[in-house]
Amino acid sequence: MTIKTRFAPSPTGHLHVGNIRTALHNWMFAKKEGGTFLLRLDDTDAERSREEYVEAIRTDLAWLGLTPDEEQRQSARFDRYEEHLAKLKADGRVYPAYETAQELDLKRKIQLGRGKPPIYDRAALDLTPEQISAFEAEGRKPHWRFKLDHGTPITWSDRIRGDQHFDPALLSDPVILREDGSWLYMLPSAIDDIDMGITHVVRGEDHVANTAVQIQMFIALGAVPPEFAHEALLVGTEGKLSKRLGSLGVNSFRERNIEPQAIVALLARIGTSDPVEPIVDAEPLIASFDFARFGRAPARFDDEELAQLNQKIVHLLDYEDVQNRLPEAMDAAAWEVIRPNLHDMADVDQWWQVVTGPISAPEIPTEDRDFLSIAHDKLGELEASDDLWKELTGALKEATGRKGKPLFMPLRQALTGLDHGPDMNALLPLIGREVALARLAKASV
């Protein structure tokens, strides 16, 4: 078998953390199982579907790194939809109902207050001709709804959750087609999963009841249904779900300067048995992606985590994943010296401005200003070489007989105006003989 997988957001929005998540997870099982990983747009939605949102998930999805294999629209495929209908029609597998969005809202508060199930009563299949005709007379037009077989009881074995069993008698009969004639997800989706060859479909576990519900009508549709996964959803930091969640996309991401990488390696592995690591390459995490890992636990999304992971993730970065990212002057041999300092790509800047200045330094006490006195004379006396700081350290430590803290801080403090940072052994050839006499003889005034 050739695995195929779906990615099938609707595009009335941004993508969020949880979409994301299932995004990348669909694509990890198909590359790791040389398969095809499609995107699929759920337009159908033509009031709500925006090309703005179609062209910021395309981004996204690049951004990340997850690039479709192949891309499919709904809003192309109505034809296809109206004919499979057609079919269900003809085999009395849908039927039309003429309840409005308050009479059924009614029906359901009935059945609350009763302590029964809110499921849908099958009141539409008793209409009389005489009945449809009043409705019509009203103006009434119906929306279709999709018969389940109550005879037959709902079982696959899922490959996260296990065996699942459904008494299709305990669900609603889906509505399928609105009055206004547009379509809701549920059959559209079963229609497109068929045609284009799916064979495993990878979800939140807020749909296990919309897949018993589909695997009834893939069967009614003649076809075997796609094997299915339905991972835990996610959860905040506070252990419930959060809707926070649902704003965090890519946009924020970015505005926290989060790298790709450190989004990827995240949410590749919470929620699983493995350990969440710094991972740059997204090989290692598609050779060790494997269902049977994924627990039954809510997956916990901790902020401090991600910021921690990324700082990882930023440390472990080559030059030449970062380049167009960097000062024009700032080469190879810069970014290893201001690499481990940086919390994220934000920090760059400044660590650049310590190298080209302007610094500013801090209060420097007068015992210390006659010492950066001397410093910058020895520093005179010396070429510029990559062992400078190491020469000048050694001159002055036999010069003043200082070491330790008050021989390193106040040179430190002098050439970048900081009391931390890089290895000043790293750090000084990067400034520069002629600028680091300038800083000592400003700081030794």
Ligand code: GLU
Given for the second form:
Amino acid sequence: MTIKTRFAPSPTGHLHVGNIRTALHNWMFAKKEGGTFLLRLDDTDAERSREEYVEAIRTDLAWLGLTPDEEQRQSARFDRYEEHLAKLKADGRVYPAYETAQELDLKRKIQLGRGKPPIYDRAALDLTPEQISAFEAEGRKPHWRFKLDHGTPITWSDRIRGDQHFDPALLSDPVILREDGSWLYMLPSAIDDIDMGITHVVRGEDHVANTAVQIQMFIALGAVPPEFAHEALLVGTEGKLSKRLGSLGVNSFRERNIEPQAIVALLARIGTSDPVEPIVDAEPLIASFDFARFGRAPARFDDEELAQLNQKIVHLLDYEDVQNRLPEAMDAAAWEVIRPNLHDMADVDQWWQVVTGPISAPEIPTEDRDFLSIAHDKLGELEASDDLWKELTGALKEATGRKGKPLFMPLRQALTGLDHGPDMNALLPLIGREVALARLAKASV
Ligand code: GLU
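Given the form predicted alone above, what does the protein look like in the form predicted together with the ligand?
The complete assembly is shown below, putting the previous chain first.
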């Protein structure tokens, strides 16, 4: 069997960290199994779906490296949904209902007031032809419900949650088509999963009750239901399902200079029994992907953990990974020198400026000025080389008797304007002999 997964966002907004995680897991599972990863745009809601969000979803997935093998849109498939609806009508598995939203709301309130679950009472099934004619004469249009089979208990073995059981009598027959002819999510999704050959539906556990209903839809449509894996939801460090996570998307990660590899490495592992590790290449993450390792407790998303992971990831990035984001003159050797000092990629410019100048004016204590003047003269006697720092400090040690911090710190300050930073041994050749001479001269007066 060829595995096929799908990520099915509604293009009514930007992807947030929760659905990025779902997309990632669908992608990883498909890749691990040598299968196909489908992007399905759930754009049946013409009013709320926007082309700009479709574009944004594609761009975000590409930035994260989760490129779909195939793309489909529900708005192109209404004919197909109508065909299936006709069949379900013929089979008596859907029925028209005429209640207004207010009437349904009132029913629910009464049920709740009596301490009963707010399950649709199927009153529409008892309507007489006269009552229906009367509604139609009033200008009411029906919405359509899928009729659950109360005689068949719903069960499935969830790849994450284990055995699941639902009594269909405790579920409302879902509305599938609105009065105005627009489709709700439930049936088109099942039809697409069948038509597109989806083998595994991987999504958040907020969809568990939908799965129960959709399993009966698959069967009513003559198909074998796919496998399901419902992952525990993502929560912020504050513990609850936070609003903040709902607005946290690729744009905000970019603003914070988070690398896509850091997001992938974090979201691949939180909520699983595998540790979060700085892994740049997706391959080992894919290789370790296993539903059996997913826990039932909510996965915790921690901004601070992401920032720290991001720093470790940056320290592992190769020159080729970042080349087009570096200052033009910065070569592979310079990247190697600067890389260990970066918190994130935005720090590159600051360190490159230390190399190319101008540097911020160093504050040199008076007692170090003569020392720096000697340093200037000693450097003048040396040829440019990769060992310039060793040669310079060696000569200075001999000439002044200084060693350790009193030897190194004034030099670092004079040459970089800072009292910390890259290894001077590697940095000095990048700064260059001429520039270093000028900086020493300036600092010694
Ligand atoms: N459009 C649905 C959502 O975003 C898809 C759910 C599913 O994976 O079936 O919730």
